[in-house]
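Given as structure tokens, the chain that follows is alone and in the form predicted on its own.
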Amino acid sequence: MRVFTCLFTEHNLWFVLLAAIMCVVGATITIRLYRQVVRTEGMSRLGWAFLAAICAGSAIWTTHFIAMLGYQPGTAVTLDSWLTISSGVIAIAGSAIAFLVAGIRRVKFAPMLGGALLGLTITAMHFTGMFAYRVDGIVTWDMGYIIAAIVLAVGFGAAAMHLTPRWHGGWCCMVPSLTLVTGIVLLHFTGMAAFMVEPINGYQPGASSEAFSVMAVAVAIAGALILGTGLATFYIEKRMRETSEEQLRHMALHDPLTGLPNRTSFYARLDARLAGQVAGQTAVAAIDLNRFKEINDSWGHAAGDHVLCELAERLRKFDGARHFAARLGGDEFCIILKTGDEAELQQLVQQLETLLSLPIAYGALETTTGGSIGVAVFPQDGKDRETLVRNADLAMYRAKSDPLQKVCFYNAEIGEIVRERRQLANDLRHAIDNDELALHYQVQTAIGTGEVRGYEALLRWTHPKLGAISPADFIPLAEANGLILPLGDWVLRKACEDAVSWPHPHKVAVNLSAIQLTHSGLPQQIHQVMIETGLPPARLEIELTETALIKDKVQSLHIMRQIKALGVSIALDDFGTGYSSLDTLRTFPFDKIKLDKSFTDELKTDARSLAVVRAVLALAKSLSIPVLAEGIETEEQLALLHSESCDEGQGFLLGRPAPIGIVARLGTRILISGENARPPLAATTARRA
């Protein structure tokens, strides 16, 4: 009863209300900041503990001070300034220690212990403030109320800290705050009930005076500013943390270059779709760009990044963004096509093909990439995400291996073919690494005299299980699987090593693929090989097809000039097929033209082929470029070419491809009758992968 009497008869209730508001607001902010203390580590934890202590101490002190100003003891009242200030320091320092102790994770009951220390801090602050309260009267203390006040402060403080990390969601988050408020309020008014004053000089108004009212409002404003600062800091940090977490989440689920969803995000979206009611209206299209490496090598990585970003933007907006596109890595993309209609699916895939083939501008340059697309449909091509994506990838791989096919829909036969080709690609990689390949050499002679001019290096691969594999099969396989550069390096190095061992200083001709020609380090590679093998540059001839040249004429011309500067000669291979043009002969510095075998085959049967051969020979003679005819297999072909003044020849009539052991025994001249032509090696049926 004494507590209620003290509250309702000895206090100004407006002051009590103001103190209660400060207490509720302060306790709520304090608990929020304490949660940050629990979450963080290291210096951040100390920082949050300091901020929480400032807010807690300010809330406790202002609550106590305003309520004290509202106390009406019936006599004159003064305040000891130093003890009043000391009570505030005690509140802040004690709160800091309490929060740090409560945040110790290694101690099981640390929150309760820290809460008990907070209760003792509130008690110490309260009674220090009471000692600063000077009245003209006789003061007596009731020890029972003092003990009760201490017990209540410690108990509710321990309960508030104990509940904070456990009750943090929804309305439950207010329970620790209200518990702390209850402890502060009960401590104050129970402690005030223990404080009894007997006036000795008559009644003089205390807390109801105008000065005390102004002081109470000033203290409330100061406390509100401090609490507001703490609250603002909390919400600023919270917003920054949420923004940071959002950025991290975006980075974890999106490709940093293009902004498209990444593999993780794609798999999650596909899983969700396949688990939904529209799973039957789902297809997956795997996309791989065809010329991306070329663009990277020729124009630089900045151009490659620009191409990826441009295509990503097109995929993002594809069909009004109805579908879900992602970049899985490198130049590989995947898109979830949301349709169950076969005709619509065909139309969407055609639109994708067109979209990939549109030109892309980069500065003053313009290029097109194109792409290979593989499509798998749920559920017939895969009843789960892994199978569906794998089969779409297999179909894409099949489309990529066929230069005439840009789109491929998965079926069981394709899956088996692609798996075989992948296994064959792995075997080829193993063969390169373990030196299981071989070079054969086919002689090149002067048609008129039979003088040996050189040998063309021809790559051979005998698979341990499949037997002889045709270069027409494994060379495209190497190009499609990123093996052509190490394979080309092996061929170049081996051919130069073998040529050095020949008894006569004949030339060795080595074919280069279009991919090798786009590699900017090719001239340095050739130079390094010649230095290491000791082959003179004049004995090396590089053979290039026109198809390899036209993809990037500027880059090709630059590389060819560097090769020529080394002293290496360059021949135009397979002339007359593909993209052959007079501009090629005018632009590029060739030392020889190799007439394609298809014209030699038809010299006797097709008058137009003979006319083309005569035209090429006349053009080459006017440009002072010698011509070598490939595929000479009969004496009639040889005689006809001789009559047309063709410079050199190559073919089975003159000599079949042979291992280095046979080549080393040949002299400097062969009989034109073909008597020196070697019989074919034991043939092994080549299996096509």
Ligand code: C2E
Contents of the next structure:
Amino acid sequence: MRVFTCLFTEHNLWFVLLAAIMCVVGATITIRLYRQVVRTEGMSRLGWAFLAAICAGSAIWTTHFIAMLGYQPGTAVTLDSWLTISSGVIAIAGSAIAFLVAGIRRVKFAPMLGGALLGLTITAMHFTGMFAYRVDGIVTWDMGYIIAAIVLAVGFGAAAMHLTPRWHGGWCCMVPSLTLVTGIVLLHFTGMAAFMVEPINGYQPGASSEAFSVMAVAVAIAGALILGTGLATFYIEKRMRETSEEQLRHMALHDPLTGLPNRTSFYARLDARLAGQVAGQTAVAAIDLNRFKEINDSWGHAAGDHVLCELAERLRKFDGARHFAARLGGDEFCIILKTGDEAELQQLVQQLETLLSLPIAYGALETTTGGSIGVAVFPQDGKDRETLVRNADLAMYRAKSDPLQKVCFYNAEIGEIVRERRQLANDLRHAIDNDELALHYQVQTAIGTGEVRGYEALLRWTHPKLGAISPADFIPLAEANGLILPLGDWVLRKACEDAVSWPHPHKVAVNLSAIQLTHSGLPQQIHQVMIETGLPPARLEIELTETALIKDKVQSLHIMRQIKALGVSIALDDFGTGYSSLDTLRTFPFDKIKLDKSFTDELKTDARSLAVVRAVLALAKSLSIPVLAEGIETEEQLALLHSESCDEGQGFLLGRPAPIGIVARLGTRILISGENARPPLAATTARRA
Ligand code: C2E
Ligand code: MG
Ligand code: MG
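With the form predicted on its own already on screen, would you show the form predicted together with the ligand?
So here's everything in the complex, that chain up top.
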């Protein structure tokens, strides 16, 4: 009752209103800043505790000071300046200690303890301020009210800080602020109720009221500025935090290079779609670029990045951005196609294929990468996300391994074929280490004399379960699975090592895949092998096919020149099966042309084949390049080629591919006999001259 009397009869209510505003605003800001103390660590925590202490101290002190100025004891009043200043210092220092204690994580009740300390701080500040309040009268204190004031301040302070981490978000965050406000208000007015004055010189209404009004407004302005600073800091930090959280979220869900959604967001989006009402209108297209590695290797990573960004942009805008495209990694993209109509799906996939094949400009250069696309449709090709994506992937893998097919729709048969090929690729990966690979050698001779000119190294793989597998099958597999480089290195090294041990210094011819030729380190690799094995470069011949050269003429020519500069010769393999362009012969510095077996086969039966062979031989002669005919199986073919002045020959008639022992047995010249063509030991029976 005395508290209410004190509030309504002994205070100027305008001052009380101003103090209340300061108190509510101050407590709200203080609680927000305190939340930052709880959230942060290390120096940031100290910084926030300092700021919270300044704001809390200022709010408590100005509230108290303005309310006290509004107190009308009915007699003249003066203020002790040192004690008044001390009360402000107590408010700030005590708050700082309270926030630091409240922020200790290891102690469970630290917030409550800090809150209690804040309550004690408010009490200490209040009574120090009251001692600074000098009145012209007899002052008496009521101990009961003093104790009640302390208990209320400590209790509400502890409750406010205890509630802060638990009550946040929306209007809930006002609960701790209002609890603190209640504590401050109750302390002030209960504390004031404990303070009783008996004027000595009689009652003097309005004593010092004008000066006090000015002072109250000045204190309120100063307090508001301090609180404003705290609030501004809080909001600047909040905005920065939200911005960086937004950036982090974006980073977590997007690919940093292209800005497309990444695997995580692709899966999330697909899950959501498959769980929704339009799940039936969903297909997944897995895309893998065909020439990306080549572009990266020959033009550099900046060009590769440019190609990825350009294609990502096309995929993003594809079909008016109706679908959801993502980059899953490397040159792998996936797109959720939102259609349930089969005809439309076919059309969309065709458009995707075109989009991937359009030229991409890079500076003055222009390239196309093309892509292999695998499509799986929900629900028939997969009832859940994992199966659907895996089957789209399998279909893509199938499309990739078939040079004539760029798009493949999943079906169960494909799944089986692809699984088998994957298994085989896996086995091939271990074949080198497990000694399953070997080199066989096939003799190459001068057609007229039978003089041995060299041997072609041909790779053999004996699979532990499947037996001998043809290089025509496993070389493309190695190319598609990134195994051709280690495999090619093994072949080159082994062939050179073997050749060094031969009794005669014949040449050894090694086949190189198109992918090896795109590798700019190839000349250095050959050089290194020459040094390590001790084979003279003049004894090594590299066999390349025309398709390997055509892909990137400039790069191929550059690499070929470097290889030739080492003293190694180069043969054009399978001539007549690829583009067979005269341009290839003119542009690239070949040392030999190997005429494909298909011409030799048809020499007798097809007049046009004979005409082509004649033309090639004449052209080669004019360019001074010797020609070797591949696949000679009959004496008739040999005689015909001899009559057409073909320089060299290779084929079952002259000798079948056989293990290294064949080289020592054949010597320097072979006598042609039909027996040579008999498999498989026939080659070993070819007689020495
Ligand atoms: P290629 O380089 O044109 O090798 C000649 C192929 O023709 C060999 O087949 C050989 O066994 C076969 N051949 C030779 N004479 C005759 C004949 O009179 N009649 C018949 N029917 N065939 C004959 P192979 O060993 O199966 O190799 C096939 C292809 O695999 C090779 O064609 C070559 O392109 C590739 N290859 C083989 N070894 C390697 C290698 O180490 N690296 C690379 N990159 N490719 C290789
Ligand atoms: Mg060859
Ligand atoms: Mg060949």
